[in-house]
Amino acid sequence: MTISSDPKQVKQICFDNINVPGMNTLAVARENGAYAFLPTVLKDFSSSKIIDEMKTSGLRGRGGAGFPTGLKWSFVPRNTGKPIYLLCNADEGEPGTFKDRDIMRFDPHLLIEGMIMAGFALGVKDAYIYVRGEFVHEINVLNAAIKEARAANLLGENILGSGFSMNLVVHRGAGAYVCGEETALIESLEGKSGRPRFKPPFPAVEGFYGCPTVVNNVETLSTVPAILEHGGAWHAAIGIPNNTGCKIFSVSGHVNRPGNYEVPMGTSMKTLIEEYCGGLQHGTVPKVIIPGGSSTPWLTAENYNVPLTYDDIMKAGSFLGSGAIIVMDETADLVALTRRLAHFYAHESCGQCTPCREGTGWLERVITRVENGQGTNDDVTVLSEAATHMAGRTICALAEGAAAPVLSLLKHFPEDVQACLGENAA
């Protein structure tokens, strides 16, 4: 890769070559360093060395939970007699998130190389990229890149004469939000309805077809080549302790320059919004910041300068999640925003868990009544109680995601709700 070996100079990892014309083709990708270090990995690195480098790097999963990647890989049992699978979660269905899509369509070979290295470390023979169904163009780009890689003996049998073989297949999902959850993704990949499984057992032990399985997202796997080429300590020196490396943030809403921005972890929210995104469209500070996609609790102006780390965002009362930052200025209609999100989650609930199946519908109906000026204080009580009782009582976190906007609205902006009630507030 072309990234500097000096970690102090590194500002981007996954997006280092994102603007190079033709990076979706193997020829241009190789001109810019793609696959250059792969022969060294296949020849000189052992499985344990790769996993140790990943642990040293401090890389935390970029899909939402932020679990240490190297530790996750180390959980996979060996010598069970079962095949080990590697699944790339490219569903990217969280509202506000659009970073993985750019990697897939502009630099697909970076993801493929990362998957080959991860597959080599784990002893994988068959790997899959599970892509959100609406990403038709990205699926075509990935398939073309995989075809080129296979023709160059970068995939398939006996890769580069190393004795390691791995197949890579793109699987198109059907557009269900819940399939972004790893066990629902596995169910869907097996040909079943995309519904989450109980955990434990966790996928690392019993995942795809009951076999040991690692599920990582696009950004996580795309970071692997740089870590192995430059070393885990190099990556750990970027960002801050326990929040190392760079992170791509998808910024949307009331900013002058919405888009994807890759910055070192620990960069402040204010710096990202004002220096990278050109500031707010109206006013000087945001009214609401949703830091990790629509399913995360809202932050307010008092959190404007919070460092963008998993730990600091959690201390502020929310989650970094997928890094989808939705910014709302003083012009935002927060009741309408909440109603729209409630509709989304009611539509996307898989219906497996009663609190989610029934609760999401309740939230949508009641908040719609409030927005239309037909609500009462009793409705506000119902919203609070229903949202509170949904969280933590389901197999996956969709119910908590549906509750987050409602509880955030009631907590931070009760006056906006009361304004909609009007004379019914008495």
Given for the second form:
Amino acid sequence: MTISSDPKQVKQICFDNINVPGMNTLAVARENGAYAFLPTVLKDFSSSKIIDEMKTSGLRGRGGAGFPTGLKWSFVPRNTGKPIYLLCNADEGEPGTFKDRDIMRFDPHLLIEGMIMAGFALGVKDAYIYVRGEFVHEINVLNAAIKEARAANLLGENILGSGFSMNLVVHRGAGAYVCGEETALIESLEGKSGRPRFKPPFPAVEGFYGCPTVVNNVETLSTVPAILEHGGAWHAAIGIPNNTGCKIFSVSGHVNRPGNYEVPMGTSMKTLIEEYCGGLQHGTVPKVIIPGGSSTPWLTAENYNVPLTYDDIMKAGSFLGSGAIIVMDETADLVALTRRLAHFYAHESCGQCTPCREGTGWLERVITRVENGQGTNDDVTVLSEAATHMAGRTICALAEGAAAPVLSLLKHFPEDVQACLGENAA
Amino acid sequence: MSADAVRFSDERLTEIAALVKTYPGAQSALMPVLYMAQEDFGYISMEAQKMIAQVLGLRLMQVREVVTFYTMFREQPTGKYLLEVCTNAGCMLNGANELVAHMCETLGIKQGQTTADGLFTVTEVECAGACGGAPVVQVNNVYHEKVTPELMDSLITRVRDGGAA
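So that was the form predicted alone. Now I'd like the form predicted in complex with the partner chain, please.
In what comes next, the whole complex appears, and the chain from above leads the way.
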């Protein structure tokens, strides 16, 4: 790690070495500090010290839910006689999200080191990285990195003479968005169709093959090495309280320089879009900002200055989610975009809960009718009621995600919908 | 392909035996084995599914359920080059619909179809997870980013002239 010990100087954690050529190889990674602190952790840190540091750090899960990582780890029951599994969620399917891909293809050893430390803290023998099926290149890079790490005794039996052993296996998904939900991911890793499970029991107690299981996102696990090296308090001093550290934001849509930007929590949306992303393609103020991936409610121009934190975005009526910011300027056709997202959710619904299976289909069919100029005001009512009644009545959050764009469109841009209805409105 | 031809090679079977050991249960190896079948045979026929069920000690229904649930497992052959265009939010906002229309017109096919010479299949896919490079086209799972109609035209011409994508 080349990161400063002064938390106020830290602007990047996961992306600290992202532009170093050859960082995916063990030799270059080591030259840049990878695995340097690992022997100290394996020798001097106890499981409870690691979990305490993680709690102190304030790190919240970077996959979307924002659940405190240290707390999640502390829920794992020890000495049940069952193996404990660590699963890295690299399914990265939320439309707008593309950050984990960069960690995996450019700095895979950061993730591997984080997983070794997490696995050591939790007493894990077998860990898996579940990568979305399309990321063939990233899977190849990860497998090559794991091979090198194993040859260097960083994985496998008796890691660096510590007595701790852990295997790491990459598992390729096959194009199902819902497998990003942790219990669906577990089902999928068990060789089944990816249908989310009822919770409780939570995976920490009963997960992979019925055993205690921790599922963490790529970015979350990649933050662990910096926290253990510099201390939980160091991490907690970055950003703002309850929203600590840095976060990678994947910015796409109508900006001039789309891409991944890691910034301290609390940076404003406007700063990110104007100073990092080169502003909008057209005009000066966004028409819509989707702050946390397509499943999160839309923000509008009035929220342009919102600080990028879990709490501030929630206060503004949405969620930080995975940090996938989709920006739309005045040229965006919001009805067409909503129809496209409705199609996505209808396609990706696993089908086990009726409100989602039926509701996503209804949303797609009705919004398609509206887009084609055949919609009526009754259709608008159907959209609103179907979307409202899907939420909270299903096993997982996919239905809420499907409802969010539709409800946002109706709430913020009713005139765009009315303009499509035309002469058929009444 | 006759039913007899749908057999994994001995090397594959050795690879599968090793793979099964990396999981707590053999069923976890199903998805990787389905990818092997797709790679070896081009697509996953019913015969292949029966054979895989036998190899992993699963019921055919367990295999069918997975094959049909996941979009990346294909039960039908595709063209030699599978062109998968993301048309989800980030790509749509950056011209993906126009790109698909252009590609289909160039190739004389509709979305989801394969050209008569068996070279190209064009299909729309969901978010590819590379929205910073929108619009994104995967060519046999290799990502091409910030793709323009001109770029696709030159790729198509190159392949038709016998070159690589």
